[in-house]
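The chain below stands alone and is given in structure tokens; this is the form predicted on its own.
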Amino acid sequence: MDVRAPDSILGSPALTDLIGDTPLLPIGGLREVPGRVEVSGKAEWFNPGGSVKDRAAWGMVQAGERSGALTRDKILIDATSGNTGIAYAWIGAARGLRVRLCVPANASARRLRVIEAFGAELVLTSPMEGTDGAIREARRMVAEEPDRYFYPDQYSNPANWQAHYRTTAAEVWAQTEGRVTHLVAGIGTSGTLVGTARRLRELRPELEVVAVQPDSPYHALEGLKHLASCMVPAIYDPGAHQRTLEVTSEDAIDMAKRQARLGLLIGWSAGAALAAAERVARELERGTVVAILPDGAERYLDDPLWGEGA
């Protein structure tokens, strides 16, 4: 029985309307933080599909629906860690669409389980690869079969940063009145960062991004990227940031679960950056920095890394 959706979007509103327009919120706990620097939260778990990911996955979709790329006979396919993936999977599934996804088969046992609620299917790929070894299985696919799939490839594809130029960054500007001074985001796909940072530097030229990496290849921060030794996504524009700060694992964690006794409860990408969002703070005497936080700590909680030290 084919229980995809009809090619209207059911509900009033759709599903896809309440993408963005998510809270900013005021960080406490944080420690050395002169008092006439404000930090803030970007609170993106309040997407439908609870990340910052639904924001670029329906400007890929919408991308590719506008151009013809992307119709009701095709597959969707790509690579994800899974946050895009479940972002994809919902967004599939409320316009009925059919969604393959290529995941490490180390990701997060509740994303992989979410993803499947929605009806997509999953190819797992070897963990020891790590999200590269997922897009080169979507490639190889996507060559043998060319005409089956609609690929957004979403470290490549402009409608990713795009998405947030538009909504993002003008969020951001909004909640904060114009006052930002700083920007902190991750590098994953680079999208969030790229198109942020491109938008808000446009209207405050002053303003200092500042890049999050892990501080090697061998970490806990899933959806993160450590540039240096992984393929680097196209869409990544090294002048879209003034510097890049990076955070161990473990600083990471500790913060997500600082936040946690506070009544935060983040994920570990954005544990990473609110600790350079920490850092940044110490260095000034006045400012307002806002840290992008992709996801909360829901897909986290079957980590035994939560039980150690909490």
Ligand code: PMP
Second form
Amino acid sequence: MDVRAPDSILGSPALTDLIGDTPLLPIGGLREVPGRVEVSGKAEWFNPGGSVKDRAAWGMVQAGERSGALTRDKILIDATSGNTGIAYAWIGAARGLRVRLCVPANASARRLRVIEAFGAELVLTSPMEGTDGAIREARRMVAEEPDRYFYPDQYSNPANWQAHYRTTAAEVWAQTEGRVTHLVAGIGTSGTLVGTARRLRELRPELEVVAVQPDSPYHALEGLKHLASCMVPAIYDPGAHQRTLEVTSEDAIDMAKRQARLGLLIGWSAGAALAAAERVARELERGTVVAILPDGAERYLDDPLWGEGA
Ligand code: PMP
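Same protein, different form: I have the form predicted on its own, so give me the form predicted in complex with the ligand.
Once more the chain from above appears, this time first in line as the rest of the complex follows.
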């Protein structure tokens, strides 16, 4: 039985209209930050699919539909560690598209269940090979039957970073009333960092962009890449940021727990971004630091790392 959304429900207003325009929240609980330095976080879990990746997935789907490469007879396929998969899965369901996702088998069980609930198909790949293994599997399937698939390839697709150039950056600029001096963001595909940084630096050329990376290849920060040991995304631009800060998984998780006690339930990569933002803020006398908080903690609460007494 084909249960895909019929054309009749694909009108407006649509759930996809609610992507973006996420709140920029003042961040408390940071240590040794001078009084004249503001730190705020872009709360990306307010997107309908619960993460920053709604923006990129929707940008790539729209670009595919516009170019004619994505039609209803194609299967949308991509490799994803979880959040992009959820974004493709719900956007695909809402638009009547079939979705197949290559995901490392050790991605969080809760995320995989969410993806399946939207009716997308999972192809589980070796946990030992991480997202690189998922990418290789997606490429292999597409090479075998190229006409069957629409392969947005989030690691190489300019529509990924362009979504942030158009939306995330414009929102940060408006929400800080043009005051933002520092942008702090993690790197997965690098779409968030590259797109937001490019636009904000056009608006303020002296803005400092800080990239956040896990300190080791063996880290718990789902969604982030340790670039030195991974396949570097084609859309990655080393010129997009002025500095890189490495964050340990312990510091990121500690920060997430600290924020939870202040009412803000953020994910691990958001904890990493805030741990880096705290370090940046400490060095300043005045300034407005904006960290991108990619998702909330709901999807990580089953993780033993959240720990007892949290
Ligand atoms: N954090 C989380 C939780 C993510 O899922 C992602 C996406 N992989 C990122 C950070 C990084 O975002 P981007 O792909 O835009 O670099």
